[in-house]
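Heads up, the chain below is alone and in the form predicted alone; it's given as structure tokens.
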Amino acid sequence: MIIRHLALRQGRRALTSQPIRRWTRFFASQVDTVEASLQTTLGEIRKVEAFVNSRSDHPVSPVDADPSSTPDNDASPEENLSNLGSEITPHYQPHTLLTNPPSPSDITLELLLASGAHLGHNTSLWNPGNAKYIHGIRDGVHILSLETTAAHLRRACKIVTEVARRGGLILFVGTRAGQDRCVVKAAELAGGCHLFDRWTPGSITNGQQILGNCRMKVVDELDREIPDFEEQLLDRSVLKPDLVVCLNPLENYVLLHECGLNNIPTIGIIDTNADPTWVTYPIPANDDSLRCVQVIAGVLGRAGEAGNKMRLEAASQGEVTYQPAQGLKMPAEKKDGEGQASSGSAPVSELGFLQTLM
């Protein structure tokens, strides 16, 4: 009881010593301070709006405008907030490497760096033959020189373009997991053949026994098939590729060895742990990066596409850029319903060979 009465007595004294108008004046001063700061902030915002309106063609609406007068007042919150924030342009879209591969003119150091082409293997796994391709060491990993990679890749593109321009058969090989789609796409662009499964040993050195049942066809200079040559193709030996592009040489050493025995030029991606003497035209790059393999395969496919386009343009003007097939005889002429002789093939000097792998 004594403590409660003491608190009441001291409370009355506090109230009598601090009048209510003092507290009112205190809160009023606080409100004035907040209002002054808001006015200052609003003034700065208006200055920024005036500066932006003077520099841009689209004026910015004032801050204190009535929201009910704007035409977007009835729009949904998603529409009102759709224009907020910054626009970020995507730099890497994985599907574009397959749907729209880069061309040889798009080869840049930035593209190779983004694809991880410069990353090699651990220094303990390196092959001394790759010393001229290595730029340095980073955290125990060899770093390939991207300038050397770009130069060798451009050289390989010129080779693929020239082989395709002369009507050669190009074989794209990639047997690692995930390489099948880029291998097929490159073969489609270059008009060649593809292999994404295990290489059958002896397909080149003993091709007549392994690929003897594959169908061959005769085409003219515009890649149109000419019939009535099936009987003459039965006794001919199987075709061999004029150029082999191998995306993983370590797993296809037998293929590269057979190409060497038959003097078939080869192009391969050589990492720091591979022997560059296995292929004719090495491309020092990271063969473990799927993005790097897709970039290289797409560029080589585009190079083959450019070569085929040059060959067809020359053929449309009457110029044959490849050596025609030898040992073919024109099929017997057939008479049509009117008794006139007609031949279903072009002159032998304009015939070429294509092989369809079954």
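Since this is a predicted model, take the numbers as computed values, not measurements. In this text, rigid core is short for the largest set of C-alphas that superpose within 1.5 Å between two forms. Positions refer to the first chain, counted from 1. What changes on going to the form predicted in complex with its partner chain:
- The rigid-core alignment places the CA of residue 45 2 Å or more apart between the two forms.
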The other form holds:
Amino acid sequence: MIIRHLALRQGRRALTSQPIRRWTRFFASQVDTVEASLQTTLGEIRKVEAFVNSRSDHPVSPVDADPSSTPDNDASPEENLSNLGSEITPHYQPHTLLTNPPSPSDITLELLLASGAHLGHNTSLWNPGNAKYIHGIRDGVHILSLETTAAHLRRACKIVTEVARRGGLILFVGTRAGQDRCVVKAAELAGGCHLFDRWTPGSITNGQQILGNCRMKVVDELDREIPDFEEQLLDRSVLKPDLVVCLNPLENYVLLHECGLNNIPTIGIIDTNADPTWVTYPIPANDDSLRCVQVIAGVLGRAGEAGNKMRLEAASQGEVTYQPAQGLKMPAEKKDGEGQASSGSAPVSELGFLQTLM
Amino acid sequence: MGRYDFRPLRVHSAATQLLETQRLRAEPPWYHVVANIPPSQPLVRPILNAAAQSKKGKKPSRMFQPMPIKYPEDQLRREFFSDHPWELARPRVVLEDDGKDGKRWEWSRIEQEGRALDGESVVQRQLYLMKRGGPEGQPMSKEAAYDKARKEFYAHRHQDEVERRVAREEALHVGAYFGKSALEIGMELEDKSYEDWKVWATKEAMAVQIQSQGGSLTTVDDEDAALDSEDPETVAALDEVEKSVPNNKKGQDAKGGAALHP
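Okay, that one was the form predicted alone. Can I see the form predicted in complex with its partner chain too?
Below is the whole assembly, all chains and molecules, this chain first.
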């Protein structure tokens, strides 16, 4: 019975096995078999290639083609690998606020929100005079209304543009740590003065004593310096700014007070704990965030740049957009061309250098 | 002059008066600019809390106070983070790129491209599900939405964990060395301070013992221990002095000393 079962189980396997193949292998060598299988595989792959090329728009290159002639090997490794890896989307780069500040047309609520302009101070620190600018309370902090901020910032931009167009001297002040670079950049763009360390008290009200030794120069309508005015400038009172932009009014009360005494309009960033009556044109925003301050300073600098550009364009077409300085006479004619042109009431403007302010 | 100084706001009218009285010879550059673009009216207190104006039981004095800003997510957020407080301990990026980050996300799935999965994802996903998460875009109940969003979150966290573990194992297999773990470093520090304490405590205990024995410098046990030494030099020295030391516990009597100097 056991033998019968064995025959039933193993007999099937013995029948399905291929004794013929063993016989052929006995006669064939190993090398011949590999060569033949390679040929059959290549033939199959060519068939597949032909099938793919007949169906698809993108033909595949033959598998046994010469590798040196394929286009991918001609390209450099950088070109081959450049489309690999993750894609880097445009993202916030802090330095661009200083190297390439946004212009007034770039003011959007998203920009202000991303720069944190809406964050005020703790509710217990608020100045009720700022109620108009406040949107609500979130986590015990007053949130400024960004619509108000944008509106006031645009208004301030217009003021800066127009004052720059009329040849006014604009002073940018930001005396907190880290504000220096944006203040300098804004002044550079607007062609004004900057202050980033400390306001010397009395520089406006007692300017003759404090800034009396500073150099002053006379320029023509294209901002070229005109020499030989030194004698006339000796007994001239020192320059005062025509517009002051203050990025941290809380620390610069003395400056703002002096501006008020001397009828100089001021623009300032007013946080929820600052007094909005200290400045003429408040910009309700977060003065503690450096990003926000850089955005505002950059925007105002760009506004000044636009005003200067308009002034110089008008000047190049022979139009002067401002009143000439009072009480200056053209020095004795030395150069014939300029002397003739400006012998009468020539448009001589007075744009000064307040050296200590710089 | 009252409490406020309004001179900064009245630069234009002041300049006009000075020009009229000839104290200013020429118009300053800003004169027409400020006239055309006047400053906004300051110190205006708009009604911020309209409810306090009309409703009974609300103080009218609250009328001018700013109101708290509330969003529907607030309650969801509170519940999630009270259930998962350690989610707050994970580092997260709070920097905004351009302020439009919220517009790029679409909460029909919990994973967003370019945004790390965190508790806020669950809150936003739950809010989405509560609006249109049910079959055929029907609103979902708050609890069901929370469960669904939460479980998706767990699944992702679990997968992350497994991936991290496998990556670590692979790295270890090919020869990476990660140094000591935080727990090992902590245990070492703890052991070290315990050993330091043991040294200090032994010293203190010794000092207390010495003090309690009235300042006696050596004990009998110590003496015996010294004499039991196997050191050949000590043995030789002992042999040398053995003759002069009486063979009893008391030892030699003092000769002189107190008797000579009463």
